[in-house]
Structures are given as structure tokens and as C-alpha cells.
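One chain follows as C-alpha cells, the form predicted alone.
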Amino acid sequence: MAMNAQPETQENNSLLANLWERAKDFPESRLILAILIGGALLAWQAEVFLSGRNLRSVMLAISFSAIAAMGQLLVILTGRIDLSTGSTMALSGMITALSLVAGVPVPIAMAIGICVGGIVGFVNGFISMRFGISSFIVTLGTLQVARGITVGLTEGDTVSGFADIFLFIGSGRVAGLPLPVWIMLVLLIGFTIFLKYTATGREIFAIGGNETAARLAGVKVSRLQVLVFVIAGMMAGLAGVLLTARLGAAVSNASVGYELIVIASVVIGGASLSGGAGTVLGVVLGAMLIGIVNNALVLLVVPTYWQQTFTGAVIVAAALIDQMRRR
């Protein structure tokens, strides 16, 4: 009996080793495994996790950070970073809310909010590239500027009283899923096609891999850098508009700390902070993993301050994982 068990154990270990090796060809599989294990453990501790209402709530929360993270991915792929994401989301949401209250039609008000995000992104990219200032410093400054403008526009007051169609965009369901989740899925497909099958997408990877070589190869590095910051700003703007629609109100302190969640989603999803490596699917899965853990902390009644501690720990862990992966 013991002699038969030993070969069987060795065979099982060999099978697991083969599966792990094959997972290297599809790095996202490890994230999927982590999500499944985390979900199973949470369902074991809190049965309400698997309820339709809770799962929809989790997916809805994930969609906002994932949408913003897709734009952040483009910036990180080029070896830069954008710290102004959360403030851009708040500013775009506030401008949209003020436009709606002023009587602007919903589609135009949303477009204005998204364009405001694009303007913040343009400022980030232009200053960084034109004057050779680190994107870390530039976006750290615009983080404060955008937040200050958001507070100043209403002196800290909340703006509400929106049309039902706008509220539906934030939380209405289509085929059982919240509309922002569908928007996230469409963007997932669109960004994947953009990065894998277009010349501009390949140039973005080239800049992150070796900016000097890309410049010598004829890539218009400065122009493309500004473009990725504009796209990142617009994605943050879209996320902010959707979050405002979800909350049914625009508040000046909305999206505080979102930049940390967004950056962590990108790095946990497999993107390198040094640029040149990352996938859109990995970003969405990274956001999903963080969303599930945050939901676990809520369901297990963990105090808010410990949730903030976890977010900070995730950032440090993501940086360590990135360094280990590069080595």
C-alpha cells in the first residue's frame, strides 16, 4: 500500500509542477487562481459573499477602479506614473454634476466631465515632457490642484438632484449586470486590441522597454507620452463620472486614495513599474483581487482604519513583487 502511494504522490506533484510551469505562458492564470481561492475562503467565512446582491456590488465597485486602471496602465507601460487619478475622478464627477444641475443634457454633461479628465492628463503629460520633470512630481502637484479646485467649486458642499437616466448609468442593470461593469468589459476588449494589434500600442511598449531605442527607431516619444497621459486622464474622468452617477451625488472628497488602488491593480496585474510589460486583462484581474479582499474586510467587520492599512500594504507588496519579477 505504501509503495503504491509513493508513486501516486510523485505523479500528483509532477502534475502540479507541470501546471505551474504552463501557467508561465499565461501569467493571468495565477491571478485567476488567487481570486478563486480568495473567493472560496471568503464564501466559507461569510455565506452572504455568494449572494447575487453582494456579487453585483463587488463587481460594480471593481468596475470604477478597473476603468481608471486601464488608463494608468498606458502611463506605466511607458515607464511613468500618474498620481492624480483619484483627484481627477473627483473633479470630473463634480464638473459633470454642476453641469447637470445647470440644465446641461446628460450626454453632454458626461462628455464635459470626461474631457476635464483629458485636460488634466494633457497638463500632466505636457509639463512632464516639455520641461523634463518627473511625472511623479508633476502628478503629485496636479493631485493637489485638482482636489483644491473640486473643493473650491462648491466650498465643500455636496451636489445632487440628477435625472433618473444619469442615475441609471451609474447603477442600472443590463442583462443582470450593472451598466458600469458592461462599460468595463467593452473597454477591456478595446484596450486589449489597441495595445496588441495597433502600431501605436506597440510603440507604447517600445518606449517602456527602451525609450532611447524607440526614439532612434522613429517613434515620436514626446507626443505619445502626452497622448497616454490624456487617455489616462479621460479614463479617470469616465470612472469619476460613473462613480458620481452611482452615488447619486458629487462630493469634494470623493475618490480619495483611489490612485493607490489603481496603481496597485496595475502592478498586481503583472505590469512592471519600469515600463514595457503588462496586459489589460491582468489589470482587471488585479482590480478584482483587491475588490474581493476589500469586500472580505467589510463582510468580516474589520475596522476602516485596518482597511486603509491593508491598502498601503498592498502597494508595498506590489512593488516587492515587481522587483522580484524583474530579477
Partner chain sequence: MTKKTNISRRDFLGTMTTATVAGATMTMWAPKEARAAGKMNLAFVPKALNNPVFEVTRWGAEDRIAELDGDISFRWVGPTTTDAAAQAQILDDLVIQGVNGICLSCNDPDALIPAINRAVMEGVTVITWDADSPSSKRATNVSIDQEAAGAEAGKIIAQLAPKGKLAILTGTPGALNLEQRVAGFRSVVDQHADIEVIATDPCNDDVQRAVEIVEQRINATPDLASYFFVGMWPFFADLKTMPQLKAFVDRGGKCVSLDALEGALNAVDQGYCNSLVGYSWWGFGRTAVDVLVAKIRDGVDPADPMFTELFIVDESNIAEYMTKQAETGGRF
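Now that you have shown the form predicted alone, what about the form predicted in complex with the partner chain?
Chain alone follows, minus partners and molecules.
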């Protein structure tokens, strides 16, 4: 018996080593590990973390930023950036809200809101590509314009009083999970397939990898770049519409600074700000990490004046872990 035990142990060890080697190659492995360790520590300190109600609340909060971040990922993959995300969310939510109170049916009002996001995205992409202006500057401008329109339309007021079906879309549960979480999961699969298995998806990576080479290879860079901004705008629009449904109200100061959370989710998720690298799963995991940190602020009763420091430190730590993986 003793003679057989040693080879068995060796076999197990080599299996574990093999699994470890494979896990190391999996781009999101360290982020998943960080989330698991962070979650375990949080659950150890606050049992309620793992309760269904708490996890649902966290997942719901994550879903809005993750959806907007998927659009942002496409922009970042091409080596550009979209700073107008938060304002686009607020504008789309407000337009949907105004449409609803004007009597427009829910699906059409939602579609209008998402299209408004697409229009903001088109403006971003068109001006950026047609006039060769940095997307940083253009989207910084549209950040102001979109926020200004949102405030101007209602003079800062809140719009509320929607049908129950709209509120259900924002937080109602289907098969145990809030609807926005299902939408996020469907988009996760859809965007993953789009980026991995379609020619357009591969061209987006190619632009970020080497724009000149992509152009020489026949990729219609300008057209594709505009399309990417339109998709990003529509995703921000969808997130804004869902957020309005979640709150049952459109507030003109909604999502102020949300672009930073969205960009942080993308970068924590392993995307390179210089373009050409990143995954949709990484983005969702990045948003998840930020969501768990926000939950930890409440559950661990982090002192009020130190919460920002805590959040920032975790974001930097996550970025460092990812950088170490790359090396």
C-alpha cells in the first residue's frame, strides 16, 4: 500500500501544478482570485455578505456600471477613451423619463433613451475621426453638453411617476435575479462572441494593436471607430435607462463621475489603456470588484472620512495585481 501512495501523491501534485499553470494563463485568473479572497474575507467579517438579499443588491448595483463598461471596453480596445459615459447615462435616463410621462409606451421610451445614447456616441466618434481631434477632448466636451442638456430640459428638477412595469425592469426579479443582472449576463455573452468570433470584433482589436497596420490591411478604421463610439453610447444609454427604472426617477445629477467607475472597471478587468487588449469577462469582474468594495464600505462600517481612500487603494491594488500578471 505504502509503495502505491507515493506515485499517487506525485500524480496529484502534478495535476495541481498543471491546473495552476493553466490558471496562470487564464487572463482573469488573478482578478477572480482577488474577488474570491476579498469575498471570503468580507464574509468572514460580515456573515450577511453571502446572504441572498445582500448579493442580489450588490449584483444589481454592479449591473449598471458593467453594462456601461462593456461599451467603454470597445472604445478602449481601439486605443481611445469615452469620458461622456456618466452624462450620457443621465441624458438617456432623463429623455426616457420625459417620454414616459408624456405617455410614450415603455418599450418605445426605452428605445428612445438608448438611441439618444447612440447619438451622443455618434457625435463623439464622428467629430473625433472626421476632424482628427483626440477622443479625450471631444468626449470631455460632450460630457458637458449632455449634462447641460439633462439639466436644461428639467431645470434641475426630478422626473418621476412611471408605470410599475418600468420599475420592474429596473429591479424586478426573474428566476431569482434582478432583471438588469440578466441583461448584463446576456450582454456579457453577446459581446464576448462579438469580439472573439466576428471579423468586426477582431478588427477592433487590430485598430488598438496597430492602427496604421490595420488601415493598410484594409480595415475601414474611421467607420469602425464611429461604430464603436455609437455602441458605447448605446450601452451607456441602456445603463442610464435601467438606472432610471431602478430608482423610479430621473435625477439630473444622476451618474456624476460614473465614467471614472466605468473606466476603472475596464482597466481593473485587464484592458490596456493603449488599446488592443482586454476581455468582456474582465470588465464584468472589474465592475464586480468595485461593487464588492462599495458593499464592504457598508458592511465593515469603514469610517466615513476614509471611504474614498479605501476604495482608491483597492483599485490601485487591483491594477498592480494585473500588471504583475502581465510581467
